[in-house]
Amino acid sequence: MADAPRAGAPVQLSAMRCVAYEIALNGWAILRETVNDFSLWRIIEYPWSTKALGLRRGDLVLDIGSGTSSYPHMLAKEGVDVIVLELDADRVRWQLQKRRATARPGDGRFFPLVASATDMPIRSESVDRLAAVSSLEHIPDDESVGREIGRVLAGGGLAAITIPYTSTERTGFFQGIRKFIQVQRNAFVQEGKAGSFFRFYTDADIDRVYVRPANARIGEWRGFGRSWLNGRYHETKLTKYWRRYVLKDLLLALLVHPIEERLDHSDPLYVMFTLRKP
């Protein structure tokens, strides 16, 4: 349960450590071009989520919508037990194969699970730590996901969530670069690409979809990707370098991101926040 003693050593997953793990998991070639979208945002999100959850060796984390992310493997390498919950069976198979190929003595346990986040086969109030890194915005029925997160979180449980953000309304996404069609308020689908649903959240949306169903309170709150990293890089034609040359993303995460967050008060592209269930 959430209030049980947690005696394991604290887990510290820095940006540089994330890059080192990504190389160990996927080879040196990822420094030239990533294979699983490991790039600037992930280098910011993975360390933050790990720290925000206060993880220790031996903890169990439910990771929602893992896809082909290396994050659950990084946590396992740090001695954390991870449930990888993903709807796509091929991606779960990829996760399992990657685990078998890279597992080492001392790693945490790894539990791949083919299931929908809208109806999780997990006992109510049984999860102490939950992570959803850049995944919930791709699920059209997010209200069901919010209810399920509230249901499975134990009393005192903690969730770390990262999702796209707007303070008011988004009417365009990747304009002039990729063709995204607006299908709902603040929601888009990439033309000709199945499964490309992408949603932005307002403060009211976050409260309605994730906070109230869990009867939770928001703890830590951070943003990233404002007018410099997003407006002058990601949502421009420079995005063609998004999956290339990972070391440039490490420098952007370590040098530009902290300065931007201190000086720039424009809307962030994403917010990262914790939910604490009472």
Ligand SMILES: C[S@@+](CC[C@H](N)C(=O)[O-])C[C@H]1O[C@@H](n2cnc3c(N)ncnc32)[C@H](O)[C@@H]1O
Second form
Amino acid sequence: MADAPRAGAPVQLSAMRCVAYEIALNGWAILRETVNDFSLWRIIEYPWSTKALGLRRGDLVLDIGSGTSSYPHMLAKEGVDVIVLELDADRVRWQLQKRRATARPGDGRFFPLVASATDMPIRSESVDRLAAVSSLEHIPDDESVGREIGRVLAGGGLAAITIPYTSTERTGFFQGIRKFIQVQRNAFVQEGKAGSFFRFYTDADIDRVYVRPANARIGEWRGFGRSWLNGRYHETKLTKYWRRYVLKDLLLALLVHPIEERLDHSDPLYVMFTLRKP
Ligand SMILES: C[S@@+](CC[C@H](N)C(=O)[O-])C[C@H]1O[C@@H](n2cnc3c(N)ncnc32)[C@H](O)[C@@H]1O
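Right, the form predicted alone is done; let's see the coordinates for the form predicted together with this ligand.
Starting with the chain above, the whole complex follows.
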């Protein structure tokens, strides 16, 4: 029998492995229709975040705004300890139930926390690795979140953040598909859906809200969802297939996304970047 991986061994979470984990955690039905936000973007974000944080077995990650995502479980299965920080108590309960049903010996530890990222019950300068995957854009008071990330990150600590992006201004979102109302510059709420706040960030916003309060430096910087994957697929009527037929997302992530990133220089829908605190 092969030896169990050692503490300190690098964690590699490929797109394919993410899909395999989703099936293991949520059943085969996930391939037909997702039960969480698992989709094309997540298949791109989870492998990127894991690699960008340089995760190793035995590391501890603070995951902000976990929702009902499988990412914390994937990390735990890879031997990483995870703090699941989420505002919605029902979602944290869901995470805990999922954990109880799927935990195996050798998994990393799992620490669920009902709390707001604007005021985290976490010691200053105690976090070496922090992930925020498609969550910060939903928090109206993002300046407090930026200060909190700066406060909890330890010296030399690394945060992997993915957020919606615009180089200048967005005045519409999902136009003709779903009704989003603009409430601030680059910020929207979905009509009739309480708590659906959604914001796009410019370079200046990212610098002001996340980089400066942490006195941090941006390390990696990547984008996804440009004129093909966003313009011809996601932000069109095809979006009704967004949560369906997850295997198509694997093909799009592995084949189309790398080509798009190489050839297309239009604004990405999202950016993924790391912050390193000195
Ligand atoms: C799009 S969802 C989750 C995305 C998830 N990280 C993933 O990988 O699929 C955003 C989450 O942020 C949570 N959230 C909103 N405001 C928050 C806050 N102030 N503090 C922590 N979490 C918050 C929401 O409850 C929601 O579950």
